[in-house]
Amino acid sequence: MTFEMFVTVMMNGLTLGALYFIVASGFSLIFGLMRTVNMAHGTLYLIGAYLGYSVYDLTENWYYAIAAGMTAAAVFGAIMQVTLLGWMQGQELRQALVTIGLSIIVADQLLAHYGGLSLQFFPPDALFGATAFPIIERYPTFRLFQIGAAVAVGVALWLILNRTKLGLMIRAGVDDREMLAAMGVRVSLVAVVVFALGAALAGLGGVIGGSAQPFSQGTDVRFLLTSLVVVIVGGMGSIGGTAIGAIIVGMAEQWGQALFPTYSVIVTFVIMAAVLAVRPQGIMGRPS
């Protein structure tokens, strides 16, 4: 392996990890912080991707597609929380079964409307093409944008959770929902807001991921499983842990494909098993 190839694989792993972080950070909010088992998170990714694609097809404006994808996923997520998951708080098995069933229904409806062919967005001219990069000379501009978007999402989430009243209520609700409700806070409304925010991040990931590579039926399962692994490795409820987990998983996938492509699919699960064996709460998770 040449040094240029080494740098290319490292950058590919970092940019893939950035995409995983955008999607998994929403899952971390819902699953890690609110303790809601949402097995339809990959479906939220698909909803954002397909609805964003519809708007892109009509307007040929990629930024409108991002707004549409995030909004559609956020609205669908809020409806899920209000109508289905809100009254199942603490019933993890029921939440899992209901969201799995819902994901199957939505996937069938999307298949009926959009068909089974792969679709893809095209980013604006400013993000298209390649940018000068040390050692490897040039690297796709859009992949560098993925890293910037992931950093922006991470900073925004940190500010929301640590510097706003909403973040204070979220963290208080994680530790003691009953006490928070006794203080007059509408915990159910906070849960809807958090779920909508997590869903919007999945929708954002759908548009960005659909611009980086084609998407179709089955993409939702891939991103659901990846989000699960990322959150488990990084630690439930930790945005920093989610970032670390996303980078580890992205790097593992790219290096696995570069060194032993036949067995690369199991690398991330081996990493997850190793982390669970040594540190069950994840790299940056708190002991239960």
Contents of the next structure:
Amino acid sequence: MTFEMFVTVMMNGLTLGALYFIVASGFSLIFGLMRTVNMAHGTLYLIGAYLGYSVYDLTENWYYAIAAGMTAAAVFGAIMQVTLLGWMQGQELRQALVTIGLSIIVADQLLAHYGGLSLQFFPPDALFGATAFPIIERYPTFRLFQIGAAVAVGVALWLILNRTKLGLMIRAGVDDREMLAAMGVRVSLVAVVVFALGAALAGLGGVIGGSAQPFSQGTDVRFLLTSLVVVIVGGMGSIGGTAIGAIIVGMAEQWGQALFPTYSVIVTFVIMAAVLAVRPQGIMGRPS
Amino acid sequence: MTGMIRSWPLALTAAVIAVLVILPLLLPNFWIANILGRSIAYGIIALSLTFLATYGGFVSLAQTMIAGVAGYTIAILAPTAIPAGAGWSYGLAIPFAILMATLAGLIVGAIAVRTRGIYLLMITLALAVGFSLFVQSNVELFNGYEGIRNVVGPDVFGMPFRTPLVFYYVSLATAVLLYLGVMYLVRTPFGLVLQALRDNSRRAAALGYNTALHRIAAFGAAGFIAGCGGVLTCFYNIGISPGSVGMGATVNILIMSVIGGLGHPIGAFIGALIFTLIDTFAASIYDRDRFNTLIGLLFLVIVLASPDGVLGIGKKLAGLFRRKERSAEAAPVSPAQASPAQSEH
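Taking the form predicted alone as the starting point, write out the structure of the form predicted together with its partner chain.
All chains and molecules follow, beginning with the one already shown.
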């Protein structure tokens, strides 16, 4: 393996990890902080991608697609939380089953509406093409943008959680839900906001991911799987843990594909099993 | 839970089995193989999930994957398979496939042993989806996306395995043995410890029981059950492909177990029968292409209305009926007396 190839695979792993971070941070937010189980996270990704695509098709504006994808996923997520998941708070298995049922229905309806062919966005000119990059000379601009977007999401989440009143309420809710409610905070409303925020991140991931690689039926399963593995490895409810998990999974996938192509999936799962054996709560997770 | 087992007396079980044995005389071949036989074969896989959920409290989504391990093992070893594999005889390949599934169950149990509840569900789902992506991308062993075809099964008494009657009776016999095996197992000391761990693992551990070993052994037993189902469904589908172990297939088994009810092993077969009926007759109910929407809605309604599935609904109705009967006998039942009967479920 040449040094150039080494750098390319490292960059590919990092940029893939960046996309995974955007999607999985939403999952981690919803489950890790609000204890709401959401097995429809991949579905929210797909809703963001498809509805973003509809708007992209009409307006030919990629930024509108981003806004539409995030809004669609957030609205759907908020509706899920208000109508179904909110009142079964604490019944984790039931929430898991309900969201699995929803994801089957939504995936089938998306298939009926959009068909089974792969779709893909074309990012605007500013993000298209390649940029000069040390050692490997050129690297796709959009992949570099993915890293920027992931960093922006990470910083924004950290600021929301640590520097705003909403963040204060969310963190208080993690520690003692009843006490927070007793202090006059409408915990159910906070939960809806957090769910919408997490869903919007899935939708954002849908449009960004749909610009980097085509999406179709089955993409939802892939991103649900990735979100699960990332938070299992990184630890629930920790932004830093999610970032570490996302980079590990992204790297494992890219290095696996580069070194032993048809066995690459196994690498990810060996890592997951190893983390579970040593630290069941994940690398940065708090022991339960 | 024990009360529930007693309320399913042996006589009823024997009667149901007798009806199932006679049924092929009355029904056309399509019903025997494609409705009843298929329900029983998939019901066995669902039984492995229901067993873990009911008696261990583990909702494992890896059971379809474990059935797939058996299915792929037999497909790779089978003498008739296309592309040709090892070419063992079925007499050797079938026990080996079930052994591999049992091992896979033990491995899943070992990976998930320190987690429970929703984490267990997530980890087993991740393992299941990972396995399907792996077999899909690996051509060397698993023939990638196409999978392995023409796994027809052995001849039984000189008749091909896929003769409706042969497939039906072999599936039925396997299911009855496994069902009775589960009902026996949960009353052995091992089964009682398993239920103790489900109800209060700290207390059971304090009594000196090895929590981890019991849990892993339960996954091994469930792996054995799922392996039997995996071999049968592989013969039913005349082969196996990544679609048989993917997210869709995994969720289908979950749907069967939940619709039937995660309160008693028989729920697995009831759920499998309902699922198969809807799958077969969806065209006349709604739209064949939108089967997933239909089954998804039914699943959602069941989870929302009766988390214990059809069995739960049946028990509620039976409870209502019994209460009416009792009040008709003018025997006033105080709430305190009535509550133990309620608390059984």
